[in-house]
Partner chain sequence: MDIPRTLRRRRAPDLANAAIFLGPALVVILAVTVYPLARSITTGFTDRVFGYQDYSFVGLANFTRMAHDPLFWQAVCNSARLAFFNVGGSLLLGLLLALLLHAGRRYRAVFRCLLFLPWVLPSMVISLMFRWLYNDMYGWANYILLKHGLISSPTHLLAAGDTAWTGILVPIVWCYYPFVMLVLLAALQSINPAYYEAAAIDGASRWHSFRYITMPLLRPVIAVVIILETIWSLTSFDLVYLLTGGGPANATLTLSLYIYKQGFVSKWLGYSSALATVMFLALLALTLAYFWVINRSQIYED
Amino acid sequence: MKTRRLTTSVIQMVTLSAVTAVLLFPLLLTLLTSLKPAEEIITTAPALFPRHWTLDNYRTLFALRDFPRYLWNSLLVASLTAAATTVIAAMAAYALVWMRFPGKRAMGRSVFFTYMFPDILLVIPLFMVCYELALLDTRTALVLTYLSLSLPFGIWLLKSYFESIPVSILEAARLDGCSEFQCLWKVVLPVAMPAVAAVAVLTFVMGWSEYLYANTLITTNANRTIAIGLQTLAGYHRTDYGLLAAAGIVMVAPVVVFFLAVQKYLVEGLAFSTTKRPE
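What would the structure be for this chain alone in the form predicted in complex with its partner chain?
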(Lines of atoms letter the chains of each structure in order from A and count residues from 1; the text may use other names and numbers.)
(Lines give C-alpha, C1' and ligand atoms only; values in the text may rest on other atoms or scores of the structure.)
Protein backbone atom coordinates (compact mmCIF):
# COMPACT_ATOMS: atom_id res chain seq x y z
CA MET A 1 0.00 0.00 0.00
CA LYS A 2 2.66 2.44 1.03
CA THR A 3 4.93 1.71 -1.91
CA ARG A 4 1.97 1.98 -4.21
CA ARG A 5 1.15 5.38 -2.88
CA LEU A 6 4.76 6.36 -3.34
CA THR A 7 4.77 5.20 -6.98
CA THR A 8 1.57 7.13 -7.66
CA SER A 9 3.12 10.18 -6.13
CA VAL A 10 6.28 9.80 -8.21
CA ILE A 11 4.28 9.31 -11.41
CA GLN A 12 2.20 12.38 -10.67
CA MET A 13 5.30 14.40 -9.93
CA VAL A 14 7.03 13.30 -13.14
CA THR A 15 3.93 13.94 -15.27
CA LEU A 16 3.39 17.38 -13.78
CA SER A 17 7.04 18.29 -14.26
CA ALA A 18 7.06 17.12 -17.86
CA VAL A 19 3.86 19.00 -18.70
CA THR A 20 5.12 22.12 -16.98
CA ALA A 21 8.43 21.92 -18.83
CA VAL A 22 6.68 21.65 -22.19
CA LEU A 23 4.29 24.48 -21.40
CA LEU A 24 6.95 26.80 -20.09
CA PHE A 25 9.37 25.94 -22.89
CA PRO A 26 8.83 29.22 -24.81
CA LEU A 27 9.59 31.26 -21.73
CA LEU A 28 12.58 29.15 -20.81
CA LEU A 29 13.90 29.29 -24.34
CA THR A 30 13.66 33.07 -24.39
CA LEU A 31 15.52 33.31 -21.11
CA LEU A 32 18.30 31.02 -22.32
CA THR A 33 18.48 32.73 -25.70
CA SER A 34 19.03 36.05 -24.01
CA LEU A 35 22.11 34.53 -22.37
CA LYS A 36 23.62 33.21 -25.60
CA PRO A 37 26.13 34.92 -27.87
CA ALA A 38 24.83 35.71 -31.36
CA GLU A 39 26.55 32.83 -33.15
CA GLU A 40 24.76 30.30 -30.98
CA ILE A 41 21.38 31.89 -31.76
CA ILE A 42 21.64 32.20 -35.50
CA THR A 43 22.12 28.53 -36.19
CA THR A 44 20.03 25.84 -37.80
CA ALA A 45 20.97 23.35 -35.10
CA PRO A 46 20.07 25.22 -31.94
CA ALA A 47 21.01 23.93 -28.49
CA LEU A 48 18.83 24.62 -25.52
CA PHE A 49 21.55 25.74 -23.14
CA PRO A 50 24.19 28.29 -24.12
CA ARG A 51 27.70 26.93 -24.49
CA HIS A 52 29.10 30.29 -23.52
CA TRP A 53 26.93 32.08 -20.98
CA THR A 54 26.99 35.81 -21.54
CA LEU A 55 25.27 38.98 -20.39
CA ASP A 56 26.34 40.87 -23.49
CA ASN A 57 22.78 41.13 -24.78
CA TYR A 58 21.70 42.89 -21.59
CA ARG A 59 24.70 45.20 -21.76
CA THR A 60 23.90 46.19 -25.33
CA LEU A 61 20.27 46.65 -24.42
CA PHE A 62 20.85 49.06 -21.58
CA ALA A 63 23.42 50.92 -23.66
CA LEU A 64 20.65 51.79 -26.12
CA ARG A 65 19.61 55.36 -25.48
CA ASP A 66 15.88 54.70 -25.65
CA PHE A 67 15.51 51.54 -23.65
CA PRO A 68 15.72 53.05 -20.14
CA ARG A 69 13.28 55.69 -21.28
CA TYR A 70 10.75 53.04 -22.31
CA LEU A 71 11.15 51.40 -18.93
CA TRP A 72 10.67 54.68 -17.13
CA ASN A 73 7.55 55.54 -19.13
CA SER A 74 6.04 52.14 -18.38
CA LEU A 75 6.92 52.39 -14.71
CA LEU A 76 5.33 55.82 -14.49
CA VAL A 77 2.16 54.91 -16.35
CA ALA A 78 1.75 51.58 -14.57
CA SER A 79 2.33 52.99 -11.07
CA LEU A 80 -0.06 55.87 -11.57
CA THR A 81 -2.70 53.55 -12.98
CA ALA A 82 -2.26 51.15 -10.09
CA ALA A 83 -2.44 53.89 -7.46
CA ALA A 84 -5.49 55.59 -8.98
CA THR A 85 -7.30 52.32 -9.54
CA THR A 86 -6.71 51.05 -6.03
CA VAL A 87 -7.87 54.21 -4.30
CA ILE A 88 -10.90 54.83 -6.50
CA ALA A 89 -11.93 51.18 -6.58
CA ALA A 90 -11.60 50.73 -2.82
CA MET A 91 -13.86 53.70 -2.15
CA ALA A 92 -16.41 52.60 -4.72
CA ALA A 93 -16.43 49.00 -3.51
CA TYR A 94 -16.87 50.20 0.07
CA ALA A 95 -19.91 52.23 -0.94
CA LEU A 96 -21.33 49.38 -3.01
CA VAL A 97 -21.04 46.93 -0.15
CA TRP A 98 -21.80 48.89 2.98
CA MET A 99 -23.62 52.10 2.18
CA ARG A 100 -27.31 52.54 1.60
CA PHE A 101 -28.46 54.49 -1.40
CA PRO A 102 -31.03 53.97 -4.13
CA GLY A 103 -29.95 52.01 -7.17
CA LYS A 104 -27.10 50.28 -5.37
CA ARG A 105 -27.71 46.82 -6.79
CA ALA A 106 -28.13 48.12 -10.31
CA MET A 107 -24.93 50.11 -9.95
CA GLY A 108 -22.99 47.10 -8.72
CA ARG A 109 -24.13 45.10 -11.70
CA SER A 110 -23.41 47.78 -14.25
CA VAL A 111 -19.85 47.93 -12.95
CA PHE A 112 -19.50 44.32 -13.93
CA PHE A 113 -21.10 45.11 -17.24
CA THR A 114 -18.45 47.67 -18.06
CA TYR A 115 -15.84 45.09 -17.09
CA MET A 116 -16.98 43.19 -20.17
CA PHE A 117 -16.20 46.05 -22.60
CA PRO A 118 -12.93 45.13 -24.23
CA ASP A 119 -10.22 47.51 -25.33
CA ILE A 120 -10.95 46.94 -28.99
CA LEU A 121 -14.47 48.39 -28.62
CA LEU A 122 -13.20 51.51 -26.93
CA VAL A 123 -9.99 52.18 -28.77
CA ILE A 124 -11.48 54.15 -31.66
CA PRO A 125 -13.72 56.50 -29.65
CA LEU A 126 -10.98 56.94 -27.05
CA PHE A 127 -8.61 57.85 -29.83
CA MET A 128 -11.13 60.37 -31.13
CA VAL A 129 -11.64 61.87 -27.68
CA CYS A 130 -7.93 62.10 -26.97
CA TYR A 131 -7.46 63.73 -30.35
CA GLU A 132 -10.13 66.33 -29.58
CA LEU A 133 -8.72 67.04 -26.13
CA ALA A 134 -5.18 67.22 -27.51
CA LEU A 135 -4.15 64.35 -25.27
CA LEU A 136 -2.70 62.23 -28.04
CA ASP A 137 0.89 61.21 -27.42
CA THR A 138 0.75 61.94 -23.69
CA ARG A 139 1.26 59.56 -20.82
CA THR A 140 -1.76 61.16 -19.13
CA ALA A 141 -3.92 59.75 -21.91
CA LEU A 142 -2.55 56.30 -21.19
CA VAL A 143 -3.24 56.47 -17.46
CA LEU A 144 -6.77 57.75 -18.05
CA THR A 145 -7.63 55.20 -20.69
CA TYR A 146 -6.08 52.34 -18.69
CA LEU A 147 -8.58 53.16 -15.97
CA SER A 148 -11.30 52.04 -18.35
CA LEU A 149 -9.74 48.59 -18.32
CA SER A 150 -8.67 48.37 -14.69
CA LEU A 151 -11.33 50.17 -12.67
CA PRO A 152 -14.33 47.89 -13.28
CA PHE A 153 -12.13 44.89 -12.59
CA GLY A 154 -10.69 46.47 -9.44
CA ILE A 155 -14.08 47.42 -8.09
CA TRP A 156 -15.40 43.95 -8.80
CA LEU A 157 -12.56 42.11 -7.12
CA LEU A 158 -12.57 44.34 -4.04
CA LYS A 159 -16.35 44.18 -3.81
CA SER A 160 -16.26 40.38 -3.76
CA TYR A 161 -13.64 40.45 -1.04
CA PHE A 162 -15.37 43.11 1.04
CA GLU A 163 -18.54 41.04 0.94
CA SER A 164 -16.69 38.28 2.73
CA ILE A 165 -15.83 40.60 5.64
CA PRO A 166 -18.45 40.23 8.39
CA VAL A 167 -20.54 43.36 8.60
CA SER A 168 -20.32 43.22 12.39
CA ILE A 169 -16.68 44.33 12.24
CA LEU A 170 -17.75 47.46 10.46
CA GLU A 171 -20.60 48.01 12.91
CA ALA A 172 -18.18 47.58 15.79
CA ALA A 173 -15.98 50.22 14.19
CA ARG A 174 -18.92 52.57 13.82
CA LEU A 175 -19.86 52.04 17.47
CA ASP A 176 -16.23 52.69 18.35
CA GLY A 177 -16.63 56.10 16.76
CA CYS A 178 -15.24 55.74 13.23
CA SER A 179 -16.44 57.91 10.38
CA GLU A 180 -16.94 56.23 7.02
CA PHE A 181 -13.46 57.25 5.89
CA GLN A 182 -11.95 55.91 9.10
CA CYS A 183 -13.88 52.67 8.68
CA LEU A 184 -12.40 52.27 5.21
CA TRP A 185 -8.90 53.38 6.13
CA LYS A 186 -8.44 51.84 9.57
CA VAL A 187 -10.53 48.71 9.38
CA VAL A 188 -11.54 47.62 5.88
CA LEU A 189 -8.30 48.24 4.00
CA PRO A 190 -6.05 46.49 6.54
CA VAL A 191 -8.43 43.54 6.70
CA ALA A 192 -8.70 43.37 2.91
CA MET A 193 -4.95 43.84 2.39
CA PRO A 194 -4.50 40.73 0.22
CA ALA A 195 -7.22 41.84 -2.16
CA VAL A 196 -5.95 45.40 -2.22
CA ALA A 197 -2.45 44.17 -3.01
CA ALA A 198 -3.77 41.90 -5.73
CA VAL A 199 -5.66 44.74 -7.37
CA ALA A 200 -2.66 47.06 -7.19
CA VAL A 201 -0.32 44.42 -8.63
CA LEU A 202 -2.67 43.29 -11.37
CA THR A 203 -3.35 46.85 -12.42
CA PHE A 204 0.34 47.59 -12.44
CA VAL A 205 1.01 44.55 -14.59
CA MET A 206 -1.79 45.55 -16.93
CA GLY A 207 -0.43 49.08 -17.30
CA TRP A 208 3.08 47.75 -17.74
CA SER A 209 2.13 45.31 -20.49
CA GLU A 210 -0.74 46.97 -22.34
CA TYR A 211 -0.29 47.10 -26.09
CA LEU A 212 -3.32 48.34 -28.04
CA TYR A 213 -3.88 51.74 -26.41
CA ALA A 214 -0.18 52.38 -26.10
CA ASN A 215 0.21 51.63 -29.79
CA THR A 216 -2.58 53.92 -30.94
CA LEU A 217 -2.44 56.82 -28.48
CA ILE A 218 1.34 57.26 -28.36
CA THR A 219 3.04 58.47 -31.48
CA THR A 220 6.54 59.63 -30.56
CA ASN A 221 9.47 57.65 -29.30
CA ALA A 222 9.82 59.82 -26.18
CA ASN A 223 6.51 58.65 -24.74
CA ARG A 224 6.62 55.01 -25.73
CA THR A 225 6.10 52.39 -23.08
CA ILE A 226 8.08 49.19 -22.97
CA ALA A 227 5.53 47.19 -24.99
CA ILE A 228 5.78 49.59 -27.91
CA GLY A 229 9.47 50.08 -27.27
CA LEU A 230 9.96 46.38 -27.75
CA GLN A 231 8.11 46.58 -31.04
CA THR A 232 10.31 49.46 -32.10
CA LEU A 233 13.44 47.51 -31.14
CA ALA A 234 12.14 44.52 -33.09
CA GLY A 235 11.84 46.79 -36.11
CA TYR A 236 15.42 48.11 -35.86
CA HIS A 237 17.11 44.92 -34.68
CA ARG A 238 15.08 42.37 -36.56
CA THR A 239 17.76 39.74 -36.58
CA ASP A 240 19.42 40.44 -33.24
CA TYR A 241 17.28 37.99 -31.41
CA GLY A 242 19.55 37.81 -28.39
CA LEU A 243 18.92 41.48 -27.80
CA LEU A 244 15.18 41.14 -28.28
CA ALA A 245 15.04 38.14 -25.97
CA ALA A 246 16.89 40.13 -23.33
CA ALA A 247 14.45 43.00 -23.73
CA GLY A 248 11.54 40.57 -23.42
CA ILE A 249 13.00 39.11 -20.25
CA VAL A 250 13.51 42.58 -18.78
CA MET A 251 9.89 43.38 -19.55
CA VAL A 252 8.66 40.10 -18.10
CA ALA A 253 10.77 40.15 -14.96
CA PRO A 254 8.74 42.61 -12.87
CA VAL A 255 5.53 40.97 -14.03
CA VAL A 256 6.67 37.57 -12.82
CA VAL A 257 8.07 38.90 -9.55
CA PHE A 258 4.89 40.78 -8.76
CA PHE A 259 2.76 37.87 -9.79
CA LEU A 260 4.65 35.50 -7.51
CA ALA A 261 4.28 37.99 -4.67
CA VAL A 262 0.49 38.01 -4.77
CA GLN A 263 -0.26 34.80 -6.63
CA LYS A 264 -1.81 33.03 -3.69
CA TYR A 265 -4.51 35.58 -3.19
CA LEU A 266 -4.81 36.50 -6.84
CA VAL A 267 -5.44 32.93 -7.82
CA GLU A 268 -8.20 32.52 -5.25
CA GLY A 269 -9.74 35.92 -5.80
CA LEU A 270 -9.87 35.47 -9.54
CA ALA A 271 -11.53 32.08 -9.41
CA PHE A 272 -13.94 33.24 -6.77
CA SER A 273 -14.96 36.59 -8.16
CA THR A 274 -15.68 35.44 -11.70
CA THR A 275 -17.76 32.38 -10.94
CA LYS A 276 -19.74 33.37 -7.93
CA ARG A 277 -23.21 34.78 -8.03
CA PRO A 278 -23.06 38.59 -8.02
CA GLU A 279 -24.93 40.42 -5.29
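Positions refer to the first chain, counted from 1. Note that the structure is predicted; figures quoted are calculated from it, not measured. Throughout, rigid core stands for the largest set of C-alpha atoms superposing within 1.5 Å between the two forms. What changes on going to the form predicted on its own:
- Relative to the superposed rigid core, the position of the CA of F181 differs between the two forms by less than 2 Å.
- Core-superposed comparison between the two forms: the C-alpha position of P118 differs by no less than 2 Å.
What's the form predicted on its own like, now that we've got the form predicted in complex with its partner chain?
Keep in mind that what follows is only the chain, not its partners or any molecules around it.
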Protein backbone atom coordinates (compact mmCIF):
# COMPACT_ATOMS: atom_id res chain seq x y z
CA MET A 1 0.00 0.00 0.00
CA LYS A 2 2.80 2.40 0.91
CA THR A 3 4.64 1.52 -2.30
CA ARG A 4 1.54 2.29 -4.35
CA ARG A 5 1.06 5.65 -2.64
CA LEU A 6 4.71 6.50 -3.17
CA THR A 7 4.48 5.57 -6.85
CA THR A 8 1.33 7.65 -7.26
CA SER A 9 2.99 10.64 -5.57
CA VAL A 10 6.06 10.36 -7.78
CA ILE A 11 3.94 10.16 -10.93
CA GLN A 12 1.93 13.19 -9.85
CA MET A 13 5.07 15.20 -9.08
CA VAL A 14 6.69 14.29 -12.39
CA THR A 15 3.50 15.13 -14.29
CA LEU A 16 3.05 18.47 -12.53
CA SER A 17 6.73 19.33 -13.03
CA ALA A 18 6.48 18.56 -16.74
CA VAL A 19 3.31 20.64 -17.15
CA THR A 20 4.88 23.52 -15.20
CA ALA A 21 8.02 23.39 -17.35
CA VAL A 22 5.95 23.52 -20.54
CA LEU A 23 3.91 26.47 -19.25
CA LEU A 24 6.96 28.41 -18.05
CA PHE A 25 9.09 27.79 -21.14
CA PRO A 26 7.64 30.71 -23.19
CA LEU A 27 8.28 33.06 -20.27
CA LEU A 28 11.83 31.75 -19.87
CA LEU A 29 12.46 32.09 -23.60
CA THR A 30 11.18 35.69 -23.52
CA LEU A 31 13.43 36.49 -20.57
CA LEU A 32 16.52 35.01 -22.25
CA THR A 33 15.72 36.81 -25.51
CA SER A 34 15.48 40.12 -23.67
CA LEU A 35 19.03 39.56 -22.37
CA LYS A 36 20.55 38.91 -25.79
CA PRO A 37 22.17 41.44 -28.13
CA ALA A 38 20.45 41.92 -31.48
CA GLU A 39 22.97 39.87 -33.44
CA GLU A 40 22.22 36.78 -31.32
CA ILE A 41 18.45 37.06 -31.83
CA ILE A 42 18.32 37.38 -35.61
CA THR A 43 20.67 34.61 -36.64
CA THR A 44 20.62 31.36 -38.59
CA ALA A 45 21.70 29.36 -35.53
CA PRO A 46 19.94 30.83 -32.47
CA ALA A 47 20.93 29.55 -29.04
CA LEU A 48 18.70 29.23 -26.01
CA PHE A 49 21.09 31.03 -23.64
CA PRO A 50 22.84 34.29 -24.58
CA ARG A 51 26.54 34.10 -25.39
CA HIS A 52 26.90 37.71 -24.28
CA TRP A 53 24.50 38.80 -21.54
CA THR A 54 23.31 42.38 -21.82
CA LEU A 55 20.73 44.78 -20.36
CA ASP A 56 20.80 47.07 -23.40
CA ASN A 57 17.24 46.15 -24.37
CA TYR A 58 15.94 47.30 -20.97
CA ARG A 59 17.99 50.50 -21.12
CA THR A 60 16.62 51.26 -24.57
CA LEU A 61 13.09 50.45 -23.44
CA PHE A 62 13.08 52.84 -20.49
CA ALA A 63 14.82 55.47 -22.58
CA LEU A 64 11.73 55.63 -24.78
CA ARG A 65 9.70 58.69 -23.94
CA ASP A 66 6.28 57.01 -23.85
CA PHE A 67 6.98 53.66 -22.18
CA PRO A 68 7.10 54.94 -18.55
CA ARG A 69 3.80 56.69 -19.28
CA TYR A 70 2.26 53.40 -20.44
CA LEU A 71 3.40 51.76 -17.21
CA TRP A 72 1.95 54.55 -15.09
CA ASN A 73 -1.39 54.46 -16.92
CA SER A 74 -1.67 50.69 -16.46
CA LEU A 75 -0.67 50.87 -12.81
CA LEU A 76 -3.19 53.64 -12.11
CA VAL A 77 -6.07 51.99 -13.96
CA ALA A 78 -5.42 48.52 -12.52
CA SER A 79 -4.97 49.80 -8.95
CA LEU A 80 -8.10 51.95 -9.01
CA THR A 81 -10.12 49.12 -10.53
CA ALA A 82 -8.89 46.63 -7.92
CA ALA A 83 -9.55 49.02 -5.03
CA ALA A 84 -13.01 50.05 -6.22
CA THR A 85 -14.05 46.49 -7.01
CA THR A 86 -12.90 45.19 -3.63
CA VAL A 87 -14.66 47.92 -1.64
CA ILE A 88 -17.95 47.85 -3.56
CA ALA A 89 -18.03 44.04 -3.79
CA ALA A 90 -17.43 43.74 -0.03
CA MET A 91 -20.33 46.06 0.77
CA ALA A 92 -22.63 44.36 -1.74
CA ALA A 93 -21.72 40.87 -0.52
CA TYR A 94 -22.28 41.93 3.09
CA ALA A 95 -25.74 43.22 2.21
CA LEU A 96 -26.65 40.06 0.28
CA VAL A 97 -25.61 37.79 3.14
CA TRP A 98 -26.70 39.59 6.31
CA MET A 99 -29.18 42.32 5.42
CA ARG A 100 -32.83 42.09 4.44
CA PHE A 101 -34.33 44.01 1.52
CA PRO A 102 -36.80 43.34 -1.31
CA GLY A 103 -35.39 41.38 -4.25
CA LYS A 104 -32.38 40.13 -2.30
CA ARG A 105 -32.54 36.52 -3.56
CA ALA A 106 -33.13 37.55 -7.18
CA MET A 107 -30.28 40.04 -7.03
CA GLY A 108 -27.92 37.45 -5.58
CA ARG A 109 -28.72 34.97 -8.31
CA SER A 110 -28.45 37.51 -11.16
CA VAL A 111 -24.90 38.63 -10.29
CA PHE A 112 -23.41 36.79 -13.24
CA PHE A 113 -25.96 38.10 -15.75
CA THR A 114 -23.37 40.36 -17.39
CA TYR A 115 -21.17 37.35 -18.18
CA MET A 116 -23.84 35.96 -20.50
CA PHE A 117 -22.60 38.35 -23.18
CA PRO A 118 -19.21 38.01 -24.89
CA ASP A 119 -16.84 40.94 -24.45
CA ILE A 120 -16.86 41.84 -28.13
CA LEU A 121 -20.65 42.32 -27.98
CA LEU A 122 -20.31 45.00 -25.29
CA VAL A 123 -17.66 47.08 -27.06
CA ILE A 124 -20.01 49.24 -29.13
CA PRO A 125 -22.56 49.93 -26.33
CA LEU A 126 -19.76 50.86 -23.93
CA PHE A 127 -18.17 53.05 -26.60
CA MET A 128 -21.47 54.89 -27.13
CA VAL A 129 -22.01 55.34 -23.38
CA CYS A 130 -18.51 56.77 -22.93
CA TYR A 131 -19.06 59.04 -25.95
CA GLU A 132 -22.32 60.42 -24.54
CA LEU A 133 -20.66 61.00 -21.15
CA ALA A 134 -17.60 62.65 -22.74
CA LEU A 135 -15.33 59.95 -21.26
CA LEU A 136 -13.70 58.71 -24.44
CA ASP A 137 -9.90 58.65 -24.30
CA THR A 138 -9.80 58.90 -20.51
CA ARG A 139 -8.51 56.55 -17.85
CA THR A 140 -11.83 57.04 -16.05
CA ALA A 141 -13.58 55.25 -18.91
CA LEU A 142 -11.29 52.26 -18.50
CA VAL A 143 -11.76 52.12 -14.72
CA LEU A 144 -15.57 52.25 -15.00
CA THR A 145 -15.56 49.65 -17.78
CA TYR A 146 -13.32 47.26 -15.88
CA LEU A 147 -15.37 47.83 -12.74
CA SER A 148 -18.55 46.76 -14.52
CA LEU A 149 -16.80 43.58 -15.70
CA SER A 150 -15.05 42.59 -12.47
CA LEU A 151 -17.69 43.55 -9.90
CA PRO A 152 -20.01 40.53 -10.44
CA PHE A 153 -17.13 38.11 -9.89
CA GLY A 154 -15.98 40.02 -6.80
CA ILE A 155 -19.48 39.99 -5.29
CA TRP A 156 -19.89 36.27 -5.93
CA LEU A 157 -16.52 35.31 -4.44
CA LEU A 158 -16.89 37.47 -1.33
CA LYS A 159 -20.50 36.40 -0.83
CA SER A 160 -19.37 32.76 -0.89
CA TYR A 161 -16.77 33.45 1.78
CA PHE A 162 -18.98 35.68 3.95
CA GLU A 163 -21.57 32.90 4.20
CA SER A 164 -19.05 30.77 6.12
CA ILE A 165 -18.62 33.36 8.88
CA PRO A 166 -20.74 32.52 11.96
CA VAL A 167 -23.55 35.01 12.45
CA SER A 168 -22.88 34.92 16.20
CA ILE A 169 -19.73 37.01 15.62
CA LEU A 170 -21.78 39.76 14.00
CA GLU A 171 -24.44 39.61 16.69
CA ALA A 172 -21.77 40.05 19.36
CA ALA A 173 -20.35 43.04 17.50
CA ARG A 174 -23.79 44.62 17.19
CA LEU A 175 -24.39 44.15 20.91
CA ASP A 176 -21.15 46.02 21.52
CA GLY A 177 -22.56 48.95 19.55
CA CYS A 178 -20.97 48.41 16.15
CA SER A 179 -22.78 49.79 13.12
CA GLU A 180 -23.17 47.70 9.97
CA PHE A 181 -20.18 49.43 8.42
CA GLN A 182 -18.06 48.78 11.52
CA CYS A 183 -19.12 45.12 11.48
CA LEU A 184 -17.93 44.88 7.90
CA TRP A 185 -14.69 46.78 8.43
CA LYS A 186 -13.63 45.47 11.87
CA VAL A 187 -15.14 41.98 11.98
CA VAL A 188 -15.88 40.55 8.53
CA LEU A 189 -13.01 41.80 6.37
CA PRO A 190 -10.18 40.65 8.70
CA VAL A 191 -11.69 37.16 8.73
CA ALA A 192 -12.30 37.16 4.97
CA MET A 193 -8.84 38.41 3.99
CA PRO A 194 -8.12 35.40 1.70
CA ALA A 195 -11.19 36.15 -0.41
CA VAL A 196 -10.45 39.89 -0.38
CA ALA A 197 -6.91 39.21 -1.60
CA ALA A 198 -8.22 36.94 -4.35
CA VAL A 199 -10.60 39.61 -5.61
CA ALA A 200 -7.90 42.31 -5.50
CA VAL A 201 -5.29 40.23 -7.32
CA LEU A 202 -7.53 38.90 -10.07
CA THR A 203 -9.06 42.32 -10.67
CA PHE A 204 -5.64 43.96 -10.79
CA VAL A 205 -4.40 41.42 -13.32
CA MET A 206 -7.46 41.97 -15.49
CA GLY A 207 -7.05 45.76 -15.44
CA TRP A 208 -3.31 45.51 -16.05
CA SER A 209 -3.42 43.24 -19.09
CA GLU A 210 -6.81 43.97 -20.72
CA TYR A 211 -6.52 44.84 -24.41
CA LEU A 212 -9.90 44.93 -26.19
CA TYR A 213 -11.61 47.79 -24.35
CA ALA A 214 -8.39 49.75 -23.89
CA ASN A 215 -7.76 49.63 -27.63
CA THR A 216 -11.33 50.80 -28.31
CA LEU A 217 -11.83 53.51 -25.70
CA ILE A 218 -8.34 55.05 -25.75
CA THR A 219 -7.44 57.00 -28.89
CA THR A 220 -4.36 59.04 -28.00
CA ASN A 221 -0.88 57.96 -27.05
CA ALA A 222 -0.90 59.85 -23.75
CA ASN A 223 -3.55 57.60 -22.19
CA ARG A 224 -2.49 54.24 -23.59
CA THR A 225 -1.89 51.35 -21.22
CA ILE A 226 1.05 48.99 -21.51
CA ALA A 227 -1.05 46.33 -23.25
CA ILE A 228 -1.70 48.79 -26.07
CA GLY A 229 1.76 50.34 -25.90
CA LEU A 230 3.45 47.04 -26.67
CA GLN A 231 2.04 47.04 -30.18
CA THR A 232 3.77 50.33 -30.91
CA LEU A 233 7.11 48.52 -30.53
CA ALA A 234 6.38 46.35 -33.56
CA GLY A 235 7.38 48.18 -36.73
CA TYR A 236 5.95 47.80 -40.21
CA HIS A 237 9.23 46.78 -41.82
CA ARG A 238 11.38 45.67 -38.88
CA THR A 239 10.72 44.57 -35.31
CA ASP A 240 13.23 44.78 -32.51
CA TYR A 241 12.51 41.44 -30.85
CA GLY A 242 14.91 42.06 -28.00
CA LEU A 243 13.12 45.30 -27.14
CA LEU A 244 9.72 43.61 -27.47
CA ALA A 245 10.83 40.74 -25.21
CA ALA A 246 12.10 43.20 -22.60
CA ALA A 247 8.76 45.03 -22.68
CA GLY A 248 6.94 41.74 -22.22
CA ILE A 249 9.01 40.88 -19.15
CA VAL A 250 8.44 44.34 -17.67
CA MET A 251 4.71 43.90 -18.23
CA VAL A 252 4.62 40.48 -16.55
CA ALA A 253 6.94 41.28 -13.62
CA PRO A 254 4.50 43.39 -11.48
CA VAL A 255 1.79 40.76 -11.81
CA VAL A 256 4.16 37.99 -10.73
CA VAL A 257 5.40 40.01 -7.75
CA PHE A 258 1.86 40.94 -6.74
CA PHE A 259 0.75 37.32 -7.01
CA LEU A 260 3.65 35.97 -4.97
CA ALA A 261 3.03 38.56 -2.25
CA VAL A 262 -0.52 37.34 -1.62
CA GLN A 263 -0.25 33.79 -2.93
CA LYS A 264 -1.29 32.20 0.36
CA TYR A 265 -4.48 34.26 0.65
CA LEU A 266 -5.27 33.92 -3.06
CA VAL A 267 -5.12 30.12 -3.09
CA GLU A 268 -7.14 29.84 0.13
CA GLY A 269 -9.81 32.25 -1.07
CA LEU A 270 -10.26 30.60 -4.46
CA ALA A 271 -10.18 27.09 -3.01
CA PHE A 272 -12.91 27.94 -0.50
CA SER A 273 -15.15 29.63 -3.07
CA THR A 274 -14.98 26.73 -5.51
CA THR A 275 -16.12 24.31 -2.77
CA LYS A 276 -18.99 26.50 -1.62
CA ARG A 277 -22.17 24.69 -0.72
CA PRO A 278 -25.12 25.25 -3.05
CA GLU A 279 -27.91 27.52 -1.89
